[in-house]
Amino acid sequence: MLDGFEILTTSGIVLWRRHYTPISSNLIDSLVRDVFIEEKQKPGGGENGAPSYKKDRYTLRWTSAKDVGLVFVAVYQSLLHLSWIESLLTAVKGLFTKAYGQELKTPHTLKVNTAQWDPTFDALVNRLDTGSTRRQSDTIDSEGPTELTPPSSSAGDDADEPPPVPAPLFRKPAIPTKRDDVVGDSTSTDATPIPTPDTSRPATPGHAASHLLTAKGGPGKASRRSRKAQTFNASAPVSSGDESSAGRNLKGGAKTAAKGKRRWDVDGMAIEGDDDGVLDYSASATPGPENAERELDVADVNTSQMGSRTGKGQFVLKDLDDEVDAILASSSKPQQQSNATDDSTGSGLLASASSRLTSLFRNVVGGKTLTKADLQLPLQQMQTHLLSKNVAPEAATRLCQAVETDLLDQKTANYTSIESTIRDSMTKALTRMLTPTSSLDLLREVTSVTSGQGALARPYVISIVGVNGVGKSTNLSKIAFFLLQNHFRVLVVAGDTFRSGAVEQLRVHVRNLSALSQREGVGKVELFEKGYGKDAATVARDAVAFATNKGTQAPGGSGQMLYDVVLIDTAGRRHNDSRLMSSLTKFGQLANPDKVFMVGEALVGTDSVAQARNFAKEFVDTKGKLRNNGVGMDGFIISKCDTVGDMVGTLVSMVHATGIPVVFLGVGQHYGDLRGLNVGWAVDKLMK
């Protein structure tokens, strides 16, 4: 793990720092002293790696920016092996001077401003230590006990503690009784045990009782290792915590009474004293006084790792991995192209094994004229690879004939080798595919139909579709979260009535969400439902009345609309079901959304192609014509990109199904984990 990182000027002032263990200055000032000013030891580490200098049990590594004349330094200790420090150092060199760079070059400039750096190096560290060695965020400068539970991405600081890990405790067999009734804690006084001295109680806490189980006594002949727990319980102390058991019938007494039903809150703890109620799924979602504490709860969403606001005010998606990767890529290109230069001058029979083994690619240097003998067996070679990244094989196909097409008959350039040629046309293809032929500005779509610029305003209506488990209302909640952003009213319509506790999860959705919006100023968020069993057409239909003020049903009359953007959620379905397929066909034409964004997993793999499909073509409008010019949906939402790492050939498999774009891609269970495709990312990560 990661003891300390400092920025410091060439002249020794520091200008940045982040320890997470307190470290002595004596480090930084030895690094300095014998390596920069006096020059006694010779920095250590790899011809293309970072420097290293070792001091006491720490190893610092470091690089320099000679333009601006900053030192980074990054302090570890010497038994740990972090092979990830070396792109941290280049991902913050980078992002720290494009930052600041231009205040530095300043002249007479001793101090810059770097409160807004904290969150950009605590995102580059999560995102760079994935491994055993990953420190939680929480620890920074502090000390305290292991958390044994992830915190929720809904708890706030002041959630409750789990309950403690229950502790063995000793018991004293209970003495029947001879009376048919059990007899109480309060009213026995044969059944009290007696009380021990302190010093003889084990050491388990009081309240451990509660969280034991202890069997039921009955008739015939204990097993062998009853007649043990028996006799070893008997022997042990007994503790004061132990009334409770006493009293107990052995020879079967009274009915015990049936088992009650228990009720959940939202946040999964059993609700004591109300096992007579009755359980109403329909219950407003507005939150009651009872709850309005709870609100308060919900943990803050750093919104500047999402996104960041334009100079009109607009908040725009960002994607932070996508600056860091150019970064680490224009890096590593100068240790690539020295590599490829040691390889070339190597002789004898490795040099000549290596050379049979890439004869495919760098058999033919530039001048030739390709012919389809040349390109068969590396296409094949290319459409193996696709398939490695989870590209279905319909696409992986598609992919390599339109390859062949653009090359055959094409004369390679001078000193281009089979292998570069076919990258490049490969590259060319996948950007071809992935970019989009329309604009995919929603914040610009949405201001437009709510102003009403040439029409009538009303709200925007965008509906999620996906089969089951997707994730279809965890991405509506992160939609919905980046609309409250730029201070757009929505309304969140339950219209999956069919799942169990599907309104309950958006409603605790929206919960948060308001909590959030409310404490930022940004926005409003509600919900719309009705329950279960209804219509999930009809729901949709009088959501989006109710949203226009059209009817008798909106509070404020009609004529001025309530809600800038209307968000439907969908029940899932078997995509090869058509029963259920069907019901889609009378939903869109009821609701009319003017986005349907399909979500579908990263994980999904071939069958991606079969479920694009099938959900595209049951979007006709009255006519029998699919909407959206022929294509049925609006955008892809490909959630879970966060667990597949580079295959993330299902943004190609869908696609190239459907020629529908992909519009957001989900990195994990946050609000704040929405990001916009980058081509460039994508066609990276499938040619890597």
Given for the second form:
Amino acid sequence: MLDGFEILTTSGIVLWRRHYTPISSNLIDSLVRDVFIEEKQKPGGGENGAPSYKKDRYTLRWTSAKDVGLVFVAVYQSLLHLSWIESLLTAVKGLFTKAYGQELKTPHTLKVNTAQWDPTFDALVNRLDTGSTRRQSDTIDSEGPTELTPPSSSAGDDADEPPPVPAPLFRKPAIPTKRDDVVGDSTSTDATPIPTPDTSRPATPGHAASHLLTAKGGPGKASRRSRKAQTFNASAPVSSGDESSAGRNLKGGAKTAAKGKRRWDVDGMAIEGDDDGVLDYSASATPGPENAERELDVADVNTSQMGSRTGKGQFVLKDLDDEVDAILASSSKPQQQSNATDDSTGSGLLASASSRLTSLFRNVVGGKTLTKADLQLPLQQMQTHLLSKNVAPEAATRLCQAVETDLLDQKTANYTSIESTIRDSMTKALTRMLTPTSSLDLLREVTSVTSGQGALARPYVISIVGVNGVGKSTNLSKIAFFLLQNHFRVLVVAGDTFRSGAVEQLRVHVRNLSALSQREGVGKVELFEKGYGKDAATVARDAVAFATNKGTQAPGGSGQMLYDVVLIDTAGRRHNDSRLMSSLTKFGQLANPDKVFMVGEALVGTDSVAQARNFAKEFVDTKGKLRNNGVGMDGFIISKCDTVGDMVGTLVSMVHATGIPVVFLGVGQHYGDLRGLNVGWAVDKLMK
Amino acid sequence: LSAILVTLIFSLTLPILIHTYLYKRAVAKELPTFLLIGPSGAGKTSLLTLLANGTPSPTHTSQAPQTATCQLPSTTRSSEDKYRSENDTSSRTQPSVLLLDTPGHGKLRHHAIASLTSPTSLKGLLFVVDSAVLSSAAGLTETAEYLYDVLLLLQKRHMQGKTSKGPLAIPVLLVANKQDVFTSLPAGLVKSKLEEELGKVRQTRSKGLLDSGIGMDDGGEADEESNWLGEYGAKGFKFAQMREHGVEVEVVGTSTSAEGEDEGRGRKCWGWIGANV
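Given the form predicted alone above, produce the structure of the same protein in the form predicted in complex with its partner chain.
Now the full complex is given, and it begins with the chain already shown.
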């Protein structure tokens, strides 16, 4: 059962929405943010046509129309499996673009008049929605006050009926027969009887019991609605099939010991003891007054639906079917179309020569609509260019595909060739990938954490991880130097308890740094080490406790924080060594660092992708969630950038693999050789 | 003889035709542009729909910039009105403006930066902030950093244009949006909090690491003074310090979704826009 459908522009304005249950606006906001902007989801992952995104027990399927800049989103509960959503999305996209495409293409349009669209959408849903998971068309309202779901129906249920809404809100009050679905909810939630224009329904104990016995009222109501006992099990949704049969058995068992004939009347009430009643509905029933009324009501619905579309009414329905069929057929056969266009090239020498000349001309002058064939060769050249800059093939492929989807069927600007258009698009894609969502200001964060009010003040913990030999200790001491210049007290922790000489190396660094800082009179730096062979995680935890110094020695005074920043060095480890990698998880949980930086060298090739991924997935907290909003680490430090010159592709590979931004670049072996990332500079180097 | 006549007519009418054709196309009046800028979730797109349509539409996170042309409402006085006398009762056509809404997400801020640096007829900047989120430290930091970047860009733009035809100063309106939310801060408090935070950001940025693009390539000294917002060497930051760079900052509080008079919701924004057209 669809929970909601929205049509919004790429600039964020909602052109049309239909909410069957209240949906928080946060859901689609996070879809836009995570998928479209931050690209956290791999694009081809969804089922053909309409990829899906899950959040909070909801599943969102979407499709987009790039030419008019629209996004169509369908929201439903994750427990359901609605197979018709893809065709709905395709059909809605086709119809909406056809109806409002012209209006939307004019610049500065902020809204379109969507009054005509509501009945079209209802008709589409009714047509495509298969099975009994069908909503009553009269109990939804679009863009109006959304209805509250009663507490009896939990959020995880499917086929939830809209709650008992007072009569005036019903759009088509001439359909009293559809009121019976309200009964179930009313007996359990409301004490006050809902004023309905229908015959009064006494709440019999039998009926109340039947409601209580069925955990989900859906199947039972569906049976009443479809009014055929035979299709009861066939039309029930898969997930609640068991409940329905169980409920039915329970109901049957509770009611009568002997198998008496039971008749369900139109209001869903069991008519007991009516042994003379005919249970065979296949023959045409004698038209009693009730049945006649039902016939009339059914007829009423049809004519009012048709008639409400003034003039065009009947045409819309018929056209809709044809249009929808055409759209669905065309969407499922995209290859044949592309094959057809390939055959359109002229034959003969003169024709091919002239077509080549015109294409050359168009290439220079611009205004050419780009097709897949046009883009193929230049994109391949671009990909080779990226590979020559030491970008991993996976990342290069993804970037080229992003450029292709961006540029397909677009027109080139005046006097720009295809190559320059592709360059522009690639520059934009690279910039977007390398720009972090929020830039790291280390000094501000350290200040805000260390100067927390009284009891909340604690040292800022940074830890450095990476494979062997990338420059962890060197870059750690560069960071220490930077922090010392800003008057912080730094504690360097020798967390590398494995490699011989690691502690001595750090001792040399600390000695140099303290000499430098004493000369300039800034900061204080010390080494915390526990020798070799100990567990790195416990060393780290002890170091943090030592730096925090919570009320231990100082008599009469609260334990003052001894150090502002704790920098923890770790042992280098191969990313495919699972034993060593798993010890990182324990390290992360015990030390609980504020920032985890991974050092990657700029010289590494394709291995950077695997390194980044393996390291990122190790940092889970005790609940199993990756830290830092599900990415794992907080930043990359790319070291040895002075050795590679222009070939800084490792930046791109590592960001592509994990989505974690690059925070620092190491550009030399002296203490001052640490830089922040300037995205423009990096993109220039890559595109040179 | 007829050849001479034909040639004469042709040579006289052709330039006139070309002139009318070219000038009809080239003199497309460029509307004064106002840029809507701010962190994600502040309410820029809603404010755009409010100002353009009169009532706000529901919105989600923007992925792309959006433009809208709108006319000043009849109740707003524009800057042209100061040249009219009080008793002038002739009808006046309100000037129309172009509002440009940009995405606020960190990865898409290049749209806003590009609009600021490109030479369009930018008459003013509306920096929209979410007054409710400013009470938390993270929200305040994000807003302040973005505002710092924008103000620094304006300052550099002004300093670089020291020629006689320097770029006009761009006034900034700080719109403290979402005043209807319970936890929102009033406009005056928004201003003082942002000033304080901008001072801190200024401090840390000046001491921060050099950018990768500077130290390696040219090896030149980064000009410290040019990266310092406002008065160089001043203790705290005040928006008044931006006045010397021609950036006039004003703060108003609005709410795009409050119930109440329809006209009054965008009134303050319109008033400022009218004054700066």
